[in-house]
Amino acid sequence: MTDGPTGDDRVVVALDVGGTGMKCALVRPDGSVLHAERHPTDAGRGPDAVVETVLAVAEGLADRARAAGSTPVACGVAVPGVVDEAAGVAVWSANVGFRDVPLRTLVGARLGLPAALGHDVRVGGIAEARLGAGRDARHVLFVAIGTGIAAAHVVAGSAAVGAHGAAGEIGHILVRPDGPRCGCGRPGCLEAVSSASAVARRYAELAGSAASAADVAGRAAAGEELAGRVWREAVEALADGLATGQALYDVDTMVIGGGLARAGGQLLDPLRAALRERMTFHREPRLVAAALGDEAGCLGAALLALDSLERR
């Protein structure tokens, strides 16, 4: 992203923290990006080092905004795992190593600004629902399919958090009772069958050679029988999971994001048909690809921070 035009000089410092990298931006209240940058997370250094990096990067972005004549008004941070948004605490994150980190308080104290902390998929869902592929729908289910699978149920621009900060774990719906064991310890979860890592793992088991999910998709499109079988298995299980999601949430639109969604029509076309077959009295949701790519987390973190300002 390049620096954009001037106007309203207010900006929000936004960070989307992942296990390997952080996507960071200065975002205007209208959702446009003034400046964007990326930094390594280096989670292997331990959670204290990661927290210090988050604080230093956020502080640097606030300083950059002021130097450019903008006024930072808040900071939004998105992290993976279990997040207590009301308390501003990163309760647990295997990818980053956080456990009960009061990140909202730490960021607010370091920057001297109001801060908000959110779950990476939930804030991504907020961004897609307000600014992206779900912007014309009131009820949106954003489903991120990457190394794992998680979702965000967004109604009128706000994402459900749940009683314990763990709402949206659609990847742990049971779809194949006799299926592979999931990282959560139970066999047959959607994530263990239809995530990008599951597709790659299944193909390697059957073919005896390693391949990424993108490789499997490409080989399936080229007509390789084994790759086609693995791809169909993943799509069928994903349709089962989404049908359960529709029974629970009754949404207008399902937005499919994450790395596996880069397969485009090769994923969405058969998935749409399989989901249609599973609908009985439920309304079939509109199924679309995410529009914001990997910027969704940053934009959503900024929106969350702006929402918190309005509630003050």
The other form holds:
Number of protein chains: 2
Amino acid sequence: MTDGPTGDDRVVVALDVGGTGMKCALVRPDGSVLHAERHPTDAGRGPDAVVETVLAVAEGLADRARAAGSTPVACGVAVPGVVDEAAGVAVWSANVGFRDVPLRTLVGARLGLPAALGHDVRVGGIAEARLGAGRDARHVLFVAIGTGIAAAHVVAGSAAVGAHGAAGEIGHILVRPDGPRCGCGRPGCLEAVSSASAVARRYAELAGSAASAADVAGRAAAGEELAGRVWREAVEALADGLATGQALYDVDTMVIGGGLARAGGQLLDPLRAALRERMTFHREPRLVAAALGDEAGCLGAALLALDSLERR
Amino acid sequence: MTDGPTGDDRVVVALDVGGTGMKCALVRPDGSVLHAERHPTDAGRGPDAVVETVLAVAEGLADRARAAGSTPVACGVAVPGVVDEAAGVAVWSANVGFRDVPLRTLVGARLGLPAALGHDVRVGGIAEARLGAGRDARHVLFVAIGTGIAAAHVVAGSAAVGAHGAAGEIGHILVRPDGPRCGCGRPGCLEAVSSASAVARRYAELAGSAASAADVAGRAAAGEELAGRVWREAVEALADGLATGQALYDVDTMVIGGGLARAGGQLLDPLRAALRERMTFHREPRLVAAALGDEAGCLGAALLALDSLERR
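Now the other one: the form predicted together with a further copy of the same chain, given that the block above is the form predicted on its own.
So here's everything in the complex, that chain up top.
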């Protein structure tokens, strides 16, 4: 750590910028939250307007920290899509509208603070691994299951980024060669079978009426046969995907987050059983629900910023 | 590096212990080989006899180094199966007959030198990544395709080991849910479709006569329809497996080694094309043949031993 403010008065400005909203906070070095606020992203306004909102919110948070007697020491920002963390550039974030936005430089310049840019799922994984459901494990796979499916492989508190900022794309591994076509263009991706949107789509296809993944989970629990079948198909494919993740990564703990994980035991219990069936010579990982909810990304952005301070 | 011999006279004693034979060498710190020799493993004699041969061969190599005016500074040993590198224990090596053998301690005690124990494919990957076909890349996936299929994910010269010494088991990821049963007990593993033994088995099944994978490759190249079909099936499944590897690891370069890679362009050219088809939003990795042949494991054992010296 470089010279500068130490002790309890240091805080990090952290923002998790999603397609719909931004989760923002002032986070202390120990991961506790001094203040949190949320703002709409309003991505329809275009990337320049979104960037301006990010900068204004970050600046407002830094001012608020100072007003409260704290010292902002860094700023961390998380965005979805493809993120070049080394360069600090949001390469491509479809649902936010970013394309090659040098967010780290922009934020750093506006705040006059060191800044870090991270990928939302990767920093969420860092937060779950250090502060959340994976905090006792050294090798963690965080899997976020929502509209899409993505993962972060976190070892000793650091997430693997890959050669091009694209590691952990577990949503786009083949699980059903004869399965539905994925948004990415290939058939049978995990995301095309087991994401919340895939579950809803499959149910609508078979039932002829619309239902959310949460509805399907509820109807399956209530004993509706069709919903039960759709849910089982999704769980089986998910177990195949996690088994592949375990074969390649060999982790202690898998932390399941995202919207679909809100089904709790109804997802995790059959998923754990199906994963166990698939472990022939591998050690079975501990399978647990995420602990930090939708604040994981914001906390992780703060941790990434703190890490970047330590490396300066 | 600790105090001690420096410069050109230092060598590492390195052994790669396989089911059939042991590749052994004296390796200089720059990776060049001072002397190489091979011995039969004769695994049928039982694990104690194999361990004694390993120790005697290692001792002989250290003596030979001293006689040649070199200074042996460490010993590296590679074995197949499940290896606990941190503890230095060969946990389970089916084709060598090892079960919970503390090889690192045994070798270190016999030679009076620091020793390191590694997994054959992982250290092979380290060697290919640092000295072989991946030497210009930071993120490398080494995939060995022979009787089985296994991989090593090497970043900045270090191979990922996993939480239980079992990372990189790409042979046991699901690629064909309706495919043949794998030796591990599960249906449709990559190894059950695309390994050299799977290619030979599939051809024998369809043709009603035995042929090695190399035979199948040769007959496919000569235009035999059935052989061509078996080869294409194997290549397609392999491309699915590598695409999954790229989705999870995101590497610059994939290095293909093992017996099946001796088919050269006949494997790599269609494999590269099939992999390219599968890259929808990921960057396509460079796909190259391994450069070090069956010496990769021995060289990698030497590198692992050198690394362990640096960490002392």
